[in-house]
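Here's a solo chain for you in structure tokens, the form predicted on its own.
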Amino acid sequence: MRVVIAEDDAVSRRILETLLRKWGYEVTTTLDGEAAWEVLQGPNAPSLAILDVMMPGIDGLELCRRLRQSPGSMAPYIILLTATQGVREIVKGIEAGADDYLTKPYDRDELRVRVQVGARIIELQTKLAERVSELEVALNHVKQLQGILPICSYCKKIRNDLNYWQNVESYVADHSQAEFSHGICPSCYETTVKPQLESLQISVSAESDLSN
């Protein structure tokens, strides 16, 4: 899993990068919020971001807000880092859109487990998104007629849900993805089409005899 770090302090940035790589993550480091924003808007963007709150330019809180308001793909799981303690700071971070929060100096084991929690949530979100996509595809392709259809014994029209009678073609087209191609069955040919053709031939012959 890819992780982006936005940390302007070189020592803290290096420690984070070293730990994350040790734990098996693919890491991209940036020096400020602007650079992190560009990475997170690019192709194959990291799915987890560790952001320092206090940075020049775009700080961690503002970057959180931008990411949550950005349309399109799913925003990353965000862990904020701050040197300021207190509930108020935590509330501000969560309200800005952070998923988790660590206060410096953080315990390395605590960082590891919090990143692991983020990775599990990302995995669940990805599986859920894939499942939703599969269901949408299935719903688009599986649209079928079900139940008992009231059909006229004589004209073969079908009564719809609004109690109006529709011909079969119209009803099926409204309730399924089916399309029609028209032809003539053998029975109809013998009982309807053939007599009409014979009648037409007789009529043409009669007109020909009269003209002669």
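In this text, rigid core is short for the largest set of C-alphas that superpose within 1.5 Å between two forms. Residue numbers count along the first chain shown, from 1. Note that the structure is predicted; figures quoted are calculated from it, not measured. Compared with the form predicted together with its partner chain:
- Superposition on the rigid core between the two forms places the CA atom of residue 189 2 Å or more away from its counterpart.
- Once both forms are fitted on their core, a CA shift of 2 Å or more is seen for residue 170 between the two forms.
- Fitting the two forms on the rigid core leaves the C-alpha of residue 26 displaced by under 2 angstroms between the two forms.
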Given for the second form:
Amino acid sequence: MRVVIAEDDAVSRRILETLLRKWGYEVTTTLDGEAAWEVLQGPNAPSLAILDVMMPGIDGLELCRRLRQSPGSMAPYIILLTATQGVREIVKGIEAGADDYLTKPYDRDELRVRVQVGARIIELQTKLAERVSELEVALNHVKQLQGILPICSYCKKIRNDLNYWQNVESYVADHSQAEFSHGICPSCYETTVKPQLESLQISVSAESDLSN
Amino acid sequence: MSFDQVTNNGNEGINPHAFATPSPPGITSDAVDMELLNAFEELQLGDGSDLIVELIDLYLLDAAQRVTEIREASIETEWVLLKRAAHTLRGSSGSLGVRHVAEICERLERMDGRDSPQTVADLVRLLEYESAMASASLAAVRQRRLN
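Moving on from the form predicted on its own, kindly provide the form predicted together with its partner chain as a structure.
Now the full complex is given, and it begins with the chain already shown.
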């Protein structure tokens, strides 16, 4: 999993980077909010961000707000880090859009498990998004079969989305999970197959008589 | 004179005379929490580099710059700049176990218009003193590790 760190203090940044790499994360470090914003808007953006609250330029709180308001791509899981303690600071951070909050100096084990929580939530969100996407695709197919289908009154072919007339069997096969096994119904046997068989029998008998 | 003796004066803050003529910074001071610093040993990457030396180098470079910023901001009464520099220095000091510097920075962050210029100036002088002590301790640790 990719993680971006935004921290202007070189010591804290190096410690964070070392810890996260030790725990198996792929880490990108940035020195301020502006650089972190660029990384998070880029291709293959990290899904978890650890942001210092007080940074020059765009601070951690402002970056949180921007990420939550950003349309399109899924916002990362955000952990805010600050040297300022107190409930008010935590409330401000969560209201700005952070998912979690840690005060410095932090306990390493606490950071590790909080990052793990973030990773677990990201994994769940990703799986959920995949399932939603699959369901949307499936739902589109169901809608096509439930809608009004233009069908020829005589040959029973269906006009498909590309404006081609397609036989019912192939159309249904293309638009659903259904498969066909072939047989003959009693009615068709009487009206179509039986006369054909009788006609075939007559012609075979006639050929036999001629050859004799 | 210990850090506590210098600073433990209630709201009045500091006794500036206590560090007016500091003894040369020694490596035996309690300016750095060595237990916390040594705990970084378990984070060594095992690639031949020394994380603790690297962190000390980063700290010494950054702390000197921040202390200068704080001193200049206090002279020019630029409280926003002073508090920002104190906040950053507190973060790095706390991370590395430079506890007295972290405590002084926390007090500088809490400064407001009610504090007299003399109190601020005294606190900045104490910061310079403790920062020098801590830097000497860290430099000694660094030297030992490189040997």
